[in-house]
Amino acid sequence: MEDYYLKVSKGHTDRRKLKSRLMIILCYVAAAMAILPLLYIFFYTTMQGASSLNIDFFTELPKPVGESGGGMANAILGTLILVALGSVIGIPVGIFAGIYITEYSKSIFANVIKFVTDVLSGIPSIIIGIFAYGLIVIPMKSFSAYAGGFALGVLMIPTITRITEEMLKLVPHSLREAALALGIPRWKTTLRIVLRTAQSGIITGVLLAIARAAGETAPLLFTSFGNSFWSTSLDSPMASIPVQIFNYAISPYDEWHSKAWAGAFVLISLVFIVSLIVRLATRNKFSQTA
Amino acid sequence: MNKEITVGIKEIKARKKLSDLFFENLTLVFALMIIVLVVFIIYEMFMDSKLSREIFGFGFIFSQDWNPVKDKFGALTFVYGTLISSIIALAISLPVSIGVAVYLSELAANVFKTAISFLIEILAAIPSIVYGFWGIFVLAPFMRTTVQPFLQSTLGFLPIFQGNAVGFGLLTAGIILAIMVTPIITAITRDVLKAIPTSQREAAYALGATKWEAIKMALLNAKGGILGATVLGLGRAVGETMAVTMVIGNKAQIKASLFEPSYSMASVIANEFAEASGGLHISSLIEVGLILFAVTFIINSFARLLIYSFTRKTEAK
């Protein structure tokens, strides 16, 4: 009786050791298969961007179909500026909101403030493009830089908010205890103490809106549209390197694809860089509060 | 003597309370502007497709025309679109993701941690033009040389694998946006499975459960968590528009089948909004807006909601 009862458990806990085997092997197929198409993008693009990649990119205007060479020149300035003219709106907004949210938290606004961030980042990029569209395109009558980087600066706004707050909360509350223990007045102490010690975090946390807005073509398909020349002007259309490589990659034709290629390459080696350098700097940090 | 330095620290006191004041308010208006912003899109987007919304009425929402010629607009098969290539998206991603997470916060070596944390964030980084450019020359032909005729061949039986294999359509926008929302998903089931206490796992290994019993205990207790991730790589998929537009096919029609082409609500605006003539055209692509943003505004605020009281409900504990 006793060697039954045995045997029975004993198959059954034999199944269950499978079963917990067979589960784990699964999970490490899952992590091979999220991994994968990143790995195949990333060389795909590099393969097909960086042979098509060289000085004239960086230096010449878009060519005409059939004419070889040119480059995206005119669009990596107006990517410059579109970026410059959304960092103007997102980052002080962004940064100061973080602080509100982080070291007035006592307030109701706070928590309301918080969720609304959440929301504006869930709002798909199109729609931020509509916005601009009505706000800035319509009155100006004209496709124009300042609705193509104030739409930009709207996108970026979250990120920031949210990289500020969760710096700042990471700096100790003994350090702005000690500050406003000597005197120093709160305001001082937001700005000279608790933001100079969340400094890295917050430029890296920068950083990445930079490189993701940089990267963001819906908003811009209506607001800084597009141009095959040089334009500096703000308030007239505007090349970017997202929408150029849109436009080529629809075109037909396979000149322009190697240019696109060559474009996405420059995008995904901006994002690279940048995230690698957030990497590095929120170790850093990390190992500074341990 | 002694009276001038008491009026003299309520002077200083005085003056640091209005700096203070000053510099509180001040955050207070950047912070306020957020608020602002979100309510004036709101109000814009409602303002500008009064026109559509007064000549269409609800029937918009199910109506199948989408005209421009004729000035007939019906947002149904862009709803139809978003909404069949996002679930396609979450049934494939959603397994994936649990798995790499149970991977990253139970399995995986602190090496590989690290590595693939990093590669994930990556993921989640590259611009939608690059997975769109790669969807057009890579996955597409993929699809149509071999995953289709795989799929025709095996599960042809199923109306939604019958038709012709183009490449273009909403099998292929949905793995696209798979592969797009499965970072989201996999980062913060990662972070809710953390938050549940180690303890929670050693009592389970304490009364003789193997390993992988002790990951579902974990993850049964982590399903709100995990609910609200998911719900929140939806609220991603169904405003993605930029990978969306360059693999789906771009036709507004409604078709059992998975291979044949579609439209969604984000490509249409893409598509058609810088082209678009006459104001009912605009208006009506607006409203298409204002649904996707309906859409996402109620899927994003019930995820939140979600992490939110799961977050407070692991601190509690």
The other form holds:
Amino acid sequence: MEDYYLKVSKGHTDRRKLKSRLMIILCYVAAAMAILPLLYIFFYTTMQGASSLNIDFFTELPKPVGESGGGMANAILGTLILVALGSVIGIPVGIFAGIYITEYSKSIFANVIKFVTDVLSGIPSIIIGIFAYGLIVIPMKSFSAYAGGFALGVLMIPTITRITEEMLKLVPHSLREAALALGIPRWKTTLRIVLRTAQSGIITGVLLAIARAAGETAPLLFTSFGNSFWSTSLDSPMASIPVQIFNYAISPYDEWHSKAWAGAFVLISLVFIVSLIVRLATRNKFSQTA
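What I would like now is the form predicted alone, since the data block earlier showed the form predicted in complex with its partner chain; can you produce it?
The text that comes after this line covers the one chain and nothing more.
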């Protein structure tokens, strides 16, 4: 009888081990299926675009049809300006919204903000572009960097808000209680202790939101539109890398197709580098916060 129970127990153990190994294999397969498309896009873009990169690409303006050479210097500068404008709008609004949702989670207004943030995160970016078009472009009667920066800022808000909320939730309540017990006002506790403790994770979310906004095309087609010349005026149309890639990609010219691949390679490289730097710079700090 004892041998029988031992055999039954061993059989159950073997089946559990088999199921465990099977599930681990399935997890590896699922992870590979998620990573392979990203690797394929990155390496294919690299092969197509790296060969078209040179100094002129970063220093010269686009050439007219029929002329070889040229670059995307104005689009690179325009992208930096538009992302900076978007950051001025999106970062403070997103961070303070995340703080309010976390620290005043029981209020009705906090629940409303959380709901609106969830809805906003699911709205297609082209709708945000149309919204900015109606709000800024039509009254100004002109495409402008202001409108493009506003659209990118709105796109950044939900990402920053939700990441700020999640990072602040990881801060132990004992820190808040200790600060309040010492007589520190609640707003100082939030800004100087809670926010500082979670700053690594919040910075990660901010940079990831910036990386996402830098690659958006649809909102800029309705707002900043594009420009073939140098333009630093915020109330006029401004070039950007995504829009320039779009214009080159839909053209029938091989020279422009090469420039589009080069622009795509630069854009994806910037996003990759920013994401990598964020992960490396905040890895240890984030683990300590968590």
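Note that this is a predicted model, so its numbers are computed, not measured. Numbering follows the first chain given and starts at 1.
- Assigning each C-alpha to the better-fitting of the two rigid parts between the two forms places residue 148 and residue 175 together.
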